[in-house]
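First, one chain by itself in structure tokens, the form predicted on its own.
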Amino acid sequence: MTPDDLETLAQVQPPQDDEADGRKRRGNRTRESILDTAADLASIEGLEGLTIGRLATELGMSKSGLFAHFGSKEELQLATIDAARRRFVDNVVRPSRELPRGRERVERLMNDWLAYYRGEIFRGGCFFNTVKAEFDSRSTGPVRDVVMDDAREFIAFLAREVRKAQEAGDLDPSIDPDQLAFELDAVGAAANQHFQLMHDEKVFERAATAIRTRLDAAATAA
């Protein structure tokens, strides 16, 4: 997953059903429905708590039925991350793509990110913040590697949007895009953590103010 991959995911439209492959698409929809539930469950209990048995109980399905879609716990975990990523892209990345490159698009992206946190798009809050906290001190492995790559590439995506705003003349070209992206990411993550812990929606107003203030400071002179 790269910043370009996030952009591509935001532009992909769902394929239309037809008679020739309708059965396959129905099977895919069943798999997607399972993974939607898995992502919600993992946002509460973490990916390590996401087992075939636990998910079967949640869905009221048999373990054998789930094994037909996922052959192992690791395969289920990785597929769940993919499903969560698509939901994140739909809610956070895709909406701002309609705007031209520049500060307005950066602000829209950040506002949609805060709205995603506020709206609790996943049942337990942000799926990715949950699994980052879960895997940050674990030894390396396929699941941790994907979690780490997603975190790294989202900040890289933010940095690329900052660079585009600089190229558009909206942000000071002397600003370090990676530094600004890190600060924006930190504000968003802090807002989510405080909201999940305290359930105080005022944190989103504070986060929006912090983001706007930081972008004002980085803006080029009128």
Contents of the next structure:
2 protein chains.
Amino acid sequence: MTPDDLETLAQVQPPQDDEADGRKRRGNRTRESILDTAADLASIEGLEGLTIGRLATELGMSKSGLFAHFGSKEELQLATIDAARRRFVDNVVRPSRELPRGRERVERLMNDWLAYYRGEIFRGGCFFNTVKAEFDSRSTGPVRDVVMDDAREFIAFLAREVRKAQEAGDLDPSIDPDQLAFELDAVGAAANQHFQLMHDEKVFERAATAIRTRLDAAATAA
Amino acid sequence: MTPDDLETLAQVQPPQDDEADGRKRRGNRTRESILDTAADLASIEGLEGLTIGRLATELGMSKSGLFAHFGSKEELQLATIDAARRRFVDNVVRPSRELPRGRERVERLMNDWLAYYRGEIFRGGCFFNTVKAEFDSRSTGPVRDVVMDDAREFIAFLAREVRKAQEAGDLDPSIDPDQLAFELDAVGAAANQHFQLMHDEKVFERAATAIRTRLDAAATAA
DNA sequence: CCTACCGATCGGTAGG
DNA sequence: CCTACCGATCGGTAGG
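Would you mind giving the form predicted in complex with a further copy of the same chain, to go alongside the form predicted on its own above?
Expanding to the full complex; the earlier chain stays at the top.
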């Protein structure tokens, strides 16, 4: 459909750094390290369980010193989601871009995704699975809306990659990309949750098997 | 393997009621209604987000009046899980018991499960999906342990039903029941989460399609 | 089942 | 980026 638009997934706002004295630069570096820690904490406790006091303690700074970087807890939550999205894109979305469109790229993407779960790129497992579950039944608000958009966007991204593999002649054009994307996403989320809950690495073999079976069934008899 | 042991899933402790004056009976009724409300709140906010103050307000009683029924927040959390398990068993596990073992029973089970999601039997969607995600990356403790055991037990229950369908000759004996159970569980959990997040009922058609495809592929060519 | 409390922590602010 | 605070709420207790 659209070209290789990982841009929609990676809305990176480059930190401003236009003052010569380096104070803003230092401030931005502090901000980034705050958000990295915040994303790790939130992957464990969620974005509500992420409290300013605990985050400040973890960083060895005062609550108000930390708070000065953000106007409110909601701003902190939204900035944390942005930082987490960058980490997700770097680890899961970007690497497979170097491969040509097709089944091979889809498989690489799935492998990177499972490796990201297994490697606990966030301290508490996938940040996005945690916050999706946290906000899925809460009333609307800016944070919930962003979480929902990201969830939707990732499945749409998977569906686009399936469609490209169909156009490349690797996958049967008659299958429904959205259906396959839903099933792939379900398997990945389940693998992350079971791994976090049971600490059993075998679940990744189960997930890989499920993904392979799904792609084999969708493959063109070439 | 074992017989129709839904007992392991439904460890119902019948309320004691041995005093003639009805005070205990009333107390137990109050306790049950507290736990029903607690399970609904926890399905939205999680078992940590379930605070004694909010629960008391919702029930129109004082914090300490409510607290008298439980010795600690942890006791309240564990009792809430018990109450939620009963509701889950009544709605998802029990109905299909009336069918003979086999593929038909598995399909009935899956249908009841999706109907339970769609019908929002808990106010915030499936209680167990919420608390699994909440506790999956937390450090061990009694609550996390029970949540993990329940998750494990449900997948094992699905696997047993698959095995019975194999023994009945409905499903190919060469397929791995644990693998199929993992995939069925993944699809169900994803359907619940997407429904809660996007409020789109179409996800249940996707889930039903995924389940049907999985069972068709596992069916014996009869 | 209640009122009345406890110390700790929450998000946030004043003022520097 | 700090100290020093605010009112609200947390889990829990004393005493009835």
